[in-house]
Amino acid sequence: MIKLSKRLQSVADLVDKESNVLADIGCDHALLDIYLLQSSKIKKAYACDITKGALNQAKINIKKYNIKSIITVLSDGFSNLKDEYNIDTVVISGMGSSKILEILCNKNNLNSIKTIIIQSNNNAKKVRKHLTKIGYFIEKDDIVKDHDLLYITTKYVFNQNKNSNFEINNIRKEVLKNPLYKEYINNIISKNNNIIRKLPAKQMLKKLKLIFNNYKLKRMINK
């Protein structure tokens, strides 16, 4: 079985092992889903990607692996894939947020999705309201560090469900136990800090934002 990095790892462990068809969407070398496949948490999956480059990596990879159920499809989000594809699960990663909103406000009818995995490179709250706003329930957010960056990694369920305001602002609360948590936050508070240092002085209501923000931030992981 293949090895997959921290922050791939992160994804395959939150979904579900009765899944049976997953999409991949941004797939670039498919070892996500060979990985899904080869541990039988899946029975078949769309590797899509936008660039005919990245699905020409994908192609060599699964067919190193000797993979039958991952079909490749050059798609940009769910431009190209079917409703009679059965998809039930969706993955989307290694992207910003407005790229992923982007994606999902694209496609016509979510609701036959029962899962969604986001891992987005920044701004992970607005893809939390959105998704939490049209009837998704946040069950599980993981944080992992991969070559000294940290993800955050988020699966969303379709149900009835509803999460507190302070899940989709922040995170579950049983992560802010982890140790990486506090780094991650950490993170985003010496990055508003850059900013606010830059910021000109005609705007001083965004200086005033980017202050009580981080007051915010401080007093959540100093609790």
Ligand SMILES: C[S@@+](CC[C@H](N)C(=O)[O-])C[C@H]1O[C@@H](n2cnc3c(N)ncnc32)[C@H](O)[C@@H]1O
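Under this definition, the rigid core comprises the largest set of C-alpha atoms superposing within 1.5 Å between the forms. Residue numbers count along the first chain shown, from 1. No experiment lies behind these values; they were computed from the predicted model shown. What changes on going to the form predicted in complex with this ligand:
For residue 20, a C-alpha deviation below 2 angstroms is recorded between the two forms after rigid-core alignment. Residue 198 is among the residues whose C-alpha shifts by 2 Å or more between the two forms once the rigid core is aligned.
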Given for the second form:
Amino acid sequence: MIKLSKRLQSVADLVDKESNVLADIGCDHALLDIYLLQSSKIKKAYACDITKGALNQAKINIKKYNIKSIITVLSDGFSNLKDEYNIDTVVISGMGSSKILEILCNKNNLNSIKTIIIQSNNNAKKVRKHLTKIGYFIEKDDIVKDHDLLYITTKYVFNQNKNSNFEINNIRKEVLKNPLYKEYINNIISKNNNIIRKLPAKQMLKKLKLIFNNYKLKRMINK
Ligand SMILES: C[S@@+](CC[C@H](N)C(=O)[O-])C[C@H]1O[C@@H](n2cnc3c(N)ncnc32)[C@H](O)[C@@H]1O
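Which structure goes with the form predicted in complex with this ligand, now that we have seen the form predicted alone?
After this comes the whole thing, all chains and molecules, with the earlier chain placed first.
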């Protein structure tokens, strides 16, 4: 059984046991898909990537671990995936949130997919807003630290439940008290403070916005 990094393990842990067919968009090495098949969490995976180089690495790993049910697909986002593949679970991880949003927005009938798991390299507020607007519910957030970097992974399911504005704009309440989330927010506050210090006096409005944003962030984690 392969051992995943803490970051990828947090993605794998959010995949339902009763999932059938998974599409891993931007699979790169396909290690996640190999792990999910080895652990019988899924029955089949479409490992997709936009670059041939990444898919070649995926193919080497699939062969090495002798996994039969992974199909590699050269694809920009969902473009070469067909409805008849009956994909019920999608993972997009290890990309920036603008790229993830672009990929999600370019898919028609996205809501035929039951579960979407997202792990972006930066603030995913726009992704949270988009997916909840089209009918997905944020069922779980998780935060992990891997090689000194913090990652938030989110599981979205297509159902009738509704998240609060707080959950859509920030995080689910269960994670709010996690010390790693406090650290995550404190990192954002420090970055904002650096920008505030360097901004010239004429950019007063931008400065004030950042100061107010930091005030809201501090209140949120100290409540
Ligand atoms: C940093 S890797 C992340 C790999 C893996 N998902 C992970 O979390 O470890 C990002 C991968 O996404 C692929 N990628 C970027 N844009 C893409 C797109 N529009 N469609 C499919 N794959 C894409 C890249 O080629 C690269 O292999």
